[in-house]
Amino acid sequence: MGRLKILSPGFLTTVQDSGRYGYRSYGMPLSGAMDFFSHMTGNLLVGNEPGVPSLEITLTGPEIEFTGRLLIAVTGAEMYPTINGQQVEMWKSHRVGRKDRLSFSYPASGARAYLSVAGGLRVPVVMGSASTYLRGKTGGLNGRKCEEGDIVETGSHYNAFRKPVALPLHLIPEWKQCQVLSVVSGIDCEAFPEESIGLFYRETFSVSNYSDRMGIRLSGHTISHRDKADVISYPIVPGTIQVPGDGNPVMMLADSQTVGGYTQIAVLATSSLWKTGQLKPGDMVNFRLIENGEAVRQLVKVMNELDEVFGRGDNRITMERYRNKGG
C-alpha cells in the first residue's frame, strides 16, 4: 500500500470514479469523471479495472509527493507532468518511488487531467461510489476537494516487474479549441421553430465562464422558443441540452440535477459526452445531429479500440464493466 501526499492542491482536484449509479431517483447526481475516456484509459494503463477511483485535476495541477513505490499514469488534458522536474509522457505508465514529486503545468489544451495509480485510491464508498459530489458534500475526501496536506491511500498491488504501457498514438485524443459534438434529438424539439433548430445545428457556440461540473452554459447565439421555455419538470441525464428563457443552451454534465424544467433541444451522444469534460471557457462547439443507431456505433467503436489494446479474453472493455468498476 502506498500514499499520495498533496503538497499543493491546484485549482480543483477531486477523487472521481465511474459514478454513483442507481440513486438518481432519490435526487442524487451521477457525478464521476467528467472525461470517462481519459479516466478509463489511465486505469487500464496501470493495470486497474477501468472504473476505479483516480484524481481528477482541473486547469491547474497539484504537486504530489509519493511515499512509496507506485505505478502511475497521467491522461487527459495536455498538462506537461513532471516527476522530480523531468517531463514525462502522458498516456503512459511510469514507476515512481518514495519522495518522488509529481507536478503539472497549465494545460496547453483540454481542461482536466487524470492521475491513475495501480491499485486505485482508497477512500470511503458512499452509495456505491467514491466519487466526490461537491455540492452535496458527498464522497471522496469527506465530500470536498483536495487540500494541502491531505494524504490519500492507494490500493495494495504493485507489480515491480510490470512493464510500462503506452496508449497507441492514434488513440490519443486531440483537444481542439472547437469541438464537433454528436447529439440525438431532444424530446422538446416541437417547442422550437424550424429556424431555431437550424441555427442550433448550423452555428458555432462559445463556452461561457458560467461552466462547471454541473453544466456548461453556451453563448454567441440565442435559441428562440415557439412559446415559452418553462415546462413541467421531468428527468434529465448528463448530456441533456436545455434551453432556458434567455435562449442560451446549457449542456448538463456529471453533477447535473436529476430533473429539469426547461425545454430539451438535444442530448449528447455518449461518445461525445466525455469530450465536454475537456472544454474550458472560450472554447467553441458545433453540434451534429445523428440517429440513435449511429450514436451506439460511435460508442462501440471507442470501446472496441480500447479492447484491442487492453482486453483480456472474455473480460472485454465495455461501458458496463466501467460503470460496475470492474466488479
The other form holds:
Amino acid sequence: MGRLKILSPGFLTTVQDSGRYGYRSYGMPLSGAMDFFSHMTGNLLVGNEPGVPSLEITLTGPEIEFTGRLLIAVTGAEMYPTINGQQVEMWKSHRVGRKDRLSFSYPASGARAYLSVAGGLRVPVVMGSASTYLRGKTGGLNGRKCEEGDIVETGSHYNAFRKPVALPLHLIPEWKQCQVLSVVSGIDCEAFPEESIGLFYRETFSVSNYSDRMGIRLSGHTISHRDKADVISYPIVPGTIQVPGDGNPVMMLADSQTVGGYTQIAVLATSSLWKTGQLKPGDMVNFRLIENGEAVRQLVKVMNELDEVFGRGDNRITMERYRNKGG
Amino acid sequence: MDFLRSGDSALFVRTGNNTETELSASNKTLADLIIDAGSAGIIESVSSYTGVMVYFDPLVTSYDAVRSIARTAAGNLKEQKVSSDSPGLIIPVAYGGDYGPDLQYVADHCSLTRSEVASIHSSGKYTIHLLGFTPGFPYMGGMDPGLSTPRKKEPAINIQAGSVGIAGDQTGIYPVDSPGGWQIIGRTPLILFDQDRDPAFLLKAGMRVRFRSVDNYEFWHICELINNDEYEPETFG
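Shown: the form predicted on its own; wanted: the form predicted in complex with the partner chain:
What follows is the entire complex, opening with the chain shown before.
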C-alpha cells in the first residue's frame, strides 16, 4: 500500500470511479468520472481494473507527494505533468518513489486530467461506489473535494514494478476548442418546431460559465418551443440535452439529476458523452444527429481499440467490466 | 404504451401522461418486473409518473431485446394499489420570508394571499410518486390545483436543502443544496438525505405526506432537536 499526500489541492480534485449504479430510483445521481475514456485508460495503463477510483483533476492541478514506490499515469486534459520538475509524458505509466512530487500546469487543452495509481485509491465505498458526489456530500473523501494535507491511500499494487506502458499515439484523443458531438434524437423532439431543430443542428453553441459536473449550460442561440418547456418530470440519462423555458440548452452530465422536467431535444451518444468532460467555459460545440446503430458502432469501436491494447484473451475490456470496478 | 429511445443506452416505456397515483403505482410494479426478468445487460430501472426508464448496456444487449422484455413485463402487469396502511409523515414547514422567496410570486399567480397559499398547501394530503432529481427528492401529487404554478424560466443557481417548492401541479422538497427551477414557498427543518444515517433517505415512493405550518421559533427548535438526536417524527393515521 502506498500513499498520496496532497500538498496543494488545485481548483477541484475529487475521487471518481466508474459511477454509482443501482441507486437512481432513490434519486442518487450516477456520478463517476466525467471523461470515462481517460479515466478507464489511465487505470489500464497502470494495470488496474478499468473502473477503480482515481483522482479527477479539474482546470488547475494539485501538487502531490508520494510516500513510496508506485506506478502512476496521467490521462485526459493536456496539463503538462512534472515529476520533481521534470516534464513527463501523459498517457503513459511512470514509476515514482518516496518523496517524489507531481505537479501540473493549467490545461493547454481539455478541462480534466486523471491521475491513476496502481492499486487504485482506497476510500470508503458508499452505495457501491467511491465516487464523490459533492452536492450530496457523498463518497470520495467524506463527500468533499481534496484539501491541503489530505492523505489518500492506495490499494495493493502488485503491478507497481511492471514495465511502464504507453497508449499508442493514434488512440490519444485531441481536445479541440470546438467539439462536434454526436447525438441521437430526444424523447420530446415534438415539443420543438422544425426551425428550432434546424437551428440546434446548424449553429455553434458556447459553453457558459454555468458548467460543472452536474451539467453544462450552453449559450449563443436560444431554442424556442412549440408550446411549453415543461413536461411531467421523468427519468433522464447522463447526456440528455434539455431546453428550459429560456431556450438555452443544458447538457445533463455525471452528477445530473436522475429525473428532469424540461423538454429534451437530443441525447449525446455514449461515445461523445465522455468528451464533454473536457469542455471548459468558452469552448464551442456543434451537434451532429446520428442513427442509433451508428452510436452503438462508435462505442464498439472505442472499446475494441482499448481491448486490442489492454485486453488479455477472454478478459476483454468492456463497459460491463468498467461498471463492475473489478469487484 | 409507447417505447422510446433515450440515447443509445436507455429505453423509456411511456405508459400515460398524467400525475395520478394509480399510474405511478403501476409504473413502480412494471419497473420491478423488468429488473426481475434478470436479463443480461439491463442495469437498472427507474419508475416515474408517466413511465419507466430502463438503463441498459448496448454492448451486452440491444434496444430491441430490452423492448421485448419490457413488453412482456407490461403484459404480466397487474393493477396494484399503493399501500396506504403505513402511517403518513407530517412535515413541518416555515412558509414565506427568507425560507420561501417565491411565495409572493405563487400567491400573485394564483390570485391568493401569501397566507392563503400556506394554508391551502398545509391542509392538503399528498402521495410521493417518485424520488428523483437529487438524492431523496420527493415528487408529490395531490396538491390543490388552485396552487398550480409553472417552474421558473431560468433555474435558480442554488436552492437550499429543505426548501419546499411548487412546479406545475406537483410539490416537492429539495434534500440537498442544488440548482433548481421550482417556485420555493417555504422550508422544512427535516433532513431528507444523510449518507451516514440508516436509512439514508427519510422518504420513499408510495409514502403519504402532510405539511404543518410552523413559525421561525418552532423551525429552529426542531433543528435543535434533530441536532441532539431527540426529534420524534410526527405521523398521521
